[in-house]
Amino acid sequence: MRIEEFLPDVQKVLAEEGEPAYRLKQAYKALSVSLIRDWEESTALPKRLRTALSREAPAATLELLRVSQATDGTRKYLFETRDGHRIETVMIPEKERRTVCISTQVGCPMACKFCATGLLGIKRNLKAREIAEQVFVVARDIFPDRVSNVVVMGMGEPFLNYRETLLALKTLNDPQGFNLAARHIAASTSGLVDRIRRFADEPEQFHLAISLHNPFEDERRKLMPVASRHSIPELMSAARYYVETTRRKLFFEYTLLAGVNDQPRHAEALAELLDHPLYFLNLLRFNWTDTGFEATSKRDAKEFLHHARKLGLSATLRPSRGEDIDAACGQLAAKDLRGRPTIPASR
């Protein structure tokens, strides 16, 4: 873990005040592990460096703007970043668990039919510290309850955003920061093949989920524009390495459309695609979105689990936390997003 990666200006900073090395890690720590949000409660630092810093690096990359939450005690943060795009994340609380769902981007540019935040298009990537300032403001929100688990399921295709989306996973397993163990961490991809086979090959024990939704070719392409760049041969190959490489699990995330993607027959052809011990169906019911789209009832979405578990398959069939307030999967979109000029995604 390269702290100056991560604090670059803070870094510029520090070199322009003429400050010794070990400074640089008392800020770091500072961030990731005090989570500070004001470089002025970190008494460790001398007052002029403070100055200096909160002048030039402010603590805080990230603005909370609002926290709303549901009635089944979801939390949804809404931020502003310093350049005034917004990006929403989501707290899920389940028994011992608090799940911090993070966003990677300003918007999506993968445009999947079914995805409020799909519709948004990409403003810009976000930065790994506004990706991992997204965990750190959460988890002293919820202090002393402590964050337990990490998705890369917000807003946005993390892989599009790989090198950041990483180094804000990595900040976050940091045994001398934020220190949360790598198979409490998972990202998320809508199905980039090459960035499956690159993830595969990080030291790092971080989890992967893909999004399938649905089994064949010509229905996938309909809900996924990036079905169109990768087949789902060519996806399962992907997800094949994956497993033999790293021996972890791999989820695949299946939204339940009605009508859409719900018969049985879809259940036996992912019975056939999901042909290895290691693969995972993770079956969630649509979450309400202006796309045009419906829900699975839950008994049919129960209907569906027990067909797919009867064929073989290793599934289960996930709540839906956060709907009331718009924080369930796929809902995610700050509405100041729409109708604001589009930034080419770098990779």
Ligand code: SAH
The other form holds:
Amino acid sequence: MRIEEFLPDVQKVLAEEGEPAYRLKQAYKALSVSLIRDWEESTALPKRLRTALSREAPAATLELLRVSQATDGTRKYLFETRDGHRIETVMIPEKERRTVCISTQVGCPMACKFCATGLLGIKRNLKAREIAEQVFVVARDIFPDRVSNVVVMGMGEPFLNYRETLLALKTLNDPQGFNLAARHIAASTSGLVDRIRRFADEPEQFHLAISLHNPFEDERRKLMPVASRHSIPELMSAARYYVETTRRKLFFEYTLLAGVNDQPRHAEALAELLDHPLYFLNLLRFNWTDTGFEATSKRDAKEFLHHARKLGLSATLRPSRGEDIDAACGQLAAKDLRGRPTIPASR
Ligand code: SAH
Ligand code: SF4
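Next, report the structure of the form predicted in complex with ligand SAH; the form predicted on its own has already been given.
Then the entire complex follows, led off by the chain already shown.
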């Protein structure tokens, strides 16, 4: 993990100020271990340097505009980037777990038909610092609870912003820094095959999920434009490379859409497609977005799950979280705020 790539602006100030090399590590630890949001909080750094950094390379690159909390305890954070874009992050509590769902792009260009983020189009990629900082802010917010898991399942297609996303994940994993175990970090992709292979070759044991949503080529194309770029056999060949290279589980995400992909023939085709002991099917219920789709009923979703299991698939049906504040997968659109927040963030 190269700190100067993660903190280029800090590195520049240190060079200009003629500071010794170890200051970079001190600054990095202040951000990723002490979770400071203002250089003045970092008393390990000399006062003159704190002032220079605050002026030239502020500790916070994201401004926290608002935090909302759902009845199930899920918290959604609305941030503004320095250039005025808005992104969202979600913290999902579940027993001992505190999972943070982070964004990697402002919007998303993949245009999956059922996804609110996809409707926004893409404004820009986030920098590694902006990606990791989402986790730092949540960690500070929920203290003394600890962030136990990070999932890259917020706004954006992480593999279209591969370099910065990986740098952020490596930072979160760094034992000298935030120190979250790689097996507690997972990324989700809509299916960019060359990047799936590249991810398989990374030395860290990060987990991967692939958004499948339909086992039939023509039907998948209607849901996900990316399917026209990479066919299902190409996708499955990258999937096979991933499991054979890493020997890790591979998750396939499948959002059940009423009458669209929840029929018995879909379960049967999935059973044929996902024919490896390391493949797992994650069924999700559709979180409502104004995209013309309807969720499969709970009863039908359970029936689909049982059918899939009977056919030999390792499958789970994930409960949706944070729906009353639009904080579930595919609902992040940072849409509810044009002006300043009415309920200010606590920090
Ligand atoms: N951009 C990444 C991560 C998205 S969120 C990707 O597409 O893989 C994680 C999952 O939620 C993805 O499988 C995504 O397709 C799915 N999803 C998107 N919108 C959804 C919605 N409204 N309801 C349920 N799942 C949705
Ligand atoms: Fe982008 Fe993922 Fe939404 Fe598709 S589901 S538009 S890849 S964020």
